[in-house]
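As a starting point, one isolated chain is supplied in structure tokens, in the form predicted on its own.
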Amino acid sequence: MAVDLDATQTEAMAALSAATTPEGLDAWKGAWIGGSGRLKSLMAGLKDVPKDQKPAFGKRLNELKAAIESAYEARRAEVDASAGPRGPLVDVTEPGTPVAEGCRHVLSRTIDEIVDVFGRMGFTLAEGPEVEDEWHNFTALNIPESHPARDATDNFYMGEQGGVKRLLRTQTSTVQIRAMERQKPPLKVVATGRVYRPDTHDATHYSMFHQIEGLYIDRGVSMADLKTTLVQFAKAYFGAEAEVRMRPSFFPFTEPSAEVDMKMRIKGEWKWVELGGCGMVDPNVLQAVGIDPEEWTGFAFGLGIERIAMRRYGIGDIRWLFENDARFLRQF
């Protein structure tokens, strides 16, 4: 039986040497070491070998298998190296497929445009963390412990750290507190960023959205300065015909307070749109950060960036801004 395997190995090696192309090697592999090749048949015939000859036959069969598989790998490397590249040739001088130009997200563009307008009015950009403590998100903004705005159902609380409760900020007003802590008056800043509230998602509400916060602290600042600032922004951003109106309202951190409406062009028509809130900074807020309200006054405003983008570009559903559908994003 050993003689037969020796002859088989000689035959296999001769056929392998005769294979000079990749196709020929593939054919040899199928005939000898493939799933239905000669080697598989020999192994299947091991059961018919007499019991006393099985150990020697099995050992020799394994040696044969290792030898021809090793020879095949070496021959494959040799043939591939001499054959050169396989498959269709590539013309390296042919121009490549053009890559489509990208564009900034409509929200990013809107934020940059708004910041640019306020920057021309002398406001500098301030930043603050999205994970806040209760002091910056509530207490320093004159929101008492009993206020419903602190309720767990209206906030994303994140547990305690060092005895301090943490939550995702609900408004960019937290940045005005941090700005006043870092810098004494006069100061004139705007802050943009994401804020979080557990709202049910629909066409006009989302649990994460963007705001721009404005703060101006100086001697003698009045409501007239606030309205002038908002009017100048509206005309610079929405057009010379844009208007601003302020409706009395209430916010714990401003007194007096007002809702801000701006008249902007929507599908060819000028309409009043509510964009946010504003007012004179409450004296309690100034005292909380060590600023004397007898010497300094100031105003603050907060505008919804999604609302501005939706009105300016005719977007009917806030959810479209966060779905990353390229068909929608390419429109801007």
Ligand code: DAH
Given for the second form:
Amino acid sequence: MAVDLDATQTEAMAALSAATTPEGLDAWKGAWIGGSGRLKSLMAGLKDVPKDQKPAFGKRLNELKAAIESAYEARRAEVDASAGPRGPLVDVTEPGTPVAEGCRHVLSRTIDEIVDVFGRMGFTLAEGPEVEDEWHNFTALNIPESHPARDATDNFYMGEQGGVKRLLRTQTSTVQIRAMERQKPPLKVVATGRVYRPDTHDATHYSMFHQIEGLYIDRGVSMADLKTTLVQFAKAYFGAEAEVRMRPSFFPFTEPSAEVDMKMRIKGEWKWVELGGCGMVDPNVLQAVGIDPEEWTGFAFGLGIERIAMRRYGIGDIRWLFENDARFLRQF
Ligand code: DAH
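Let's see the other form, the form predicted in complex with 3,4-dihydroxyphenylalanine, since the form predicted on its own is already up.
Okay, now the whole complex, with that chain kicking things off.
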């Protein structure tokens, strides 16, 4: 028996290293370990080996078989790996396209925070339409027919419907009337929303802005309750050192009436800021909605949301709040 198994193994290994493609490996497999490959014929030749050499030859042959088979598996894995990925060419480690992250608008946040404070003080939320009729915007609020506040130049009139003149509301005080029509006293509500005035836009004026309105009607409500409510709000919202100042004023729907200033921290310093108006609800207003002013009294207030947010966050121009420039809005 002249077959040199060491030389055969060397030859098989050399041919295997030379196979660099999946096709080359398939060919090697067919030639060496396939059904009619070299290994098969060596096995078949075992029967012709002289009897005394058979055990040694058989053992060596088995070693050869194991060696080239495992070498084949290893080489197959290597070639498969270097042949590159199969299936779709997606690199899951590549950074994706970033999706811009949104944030709440500074005004929405301010409104939520303010409503939250009044909510804790027992005020519920009331609502009214932005397109109002003259009765809710003026008449029921004790604003006479001849009052200049009704001038066409000071309002966005929207034409008539069913003989009723409509306009974009100029104040959230309209919601006082809506709330009292809907619910008998006692009544304790706040309303927030947009109001509209034909102002020329500049750093402090815009034709649309937001107000928060408060209304409390009960037996024996006094000016002291009004002041207490405003002070509690100021301290809860602006901090324990906040203060409230009321200056005598006039509004048709309150008597007496006052302007409200609150002392808030602006860039580390406590400063007075004028925020809106307030007063005791005028008996004529109560009468307009069928509430007996002899039995019930109440207070009302209206504050400007933009004012609060602008002073609080040091926003120098009201127009920035409505330009929707993400670079500006992202700061809050
Ligand atoms: N509606 C007033 C305005 O827009 C603000 C106001 C003043 C509201 C006094 C009130 C109030 O409820 O009592 O200027």
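None of the values given here were measured: they were computed from a predicted structure. The term rigid core refers to the most C-alpha atoms you can superpose between the two forms while keeping them within 1.5 Å. Positions refer to the first chain, counted from 1.
The Cα shift for R307 between the two forms, taken after rigid core superposition, is smaller than 2 angstroms.
Positional change of N284 between the two forms stays under 2 Å at the C-alpha, relative to the superposed core.
The Cα shift for L321 between the two forms, taken after rigid core superposition, is smaller than 2 angstroms.
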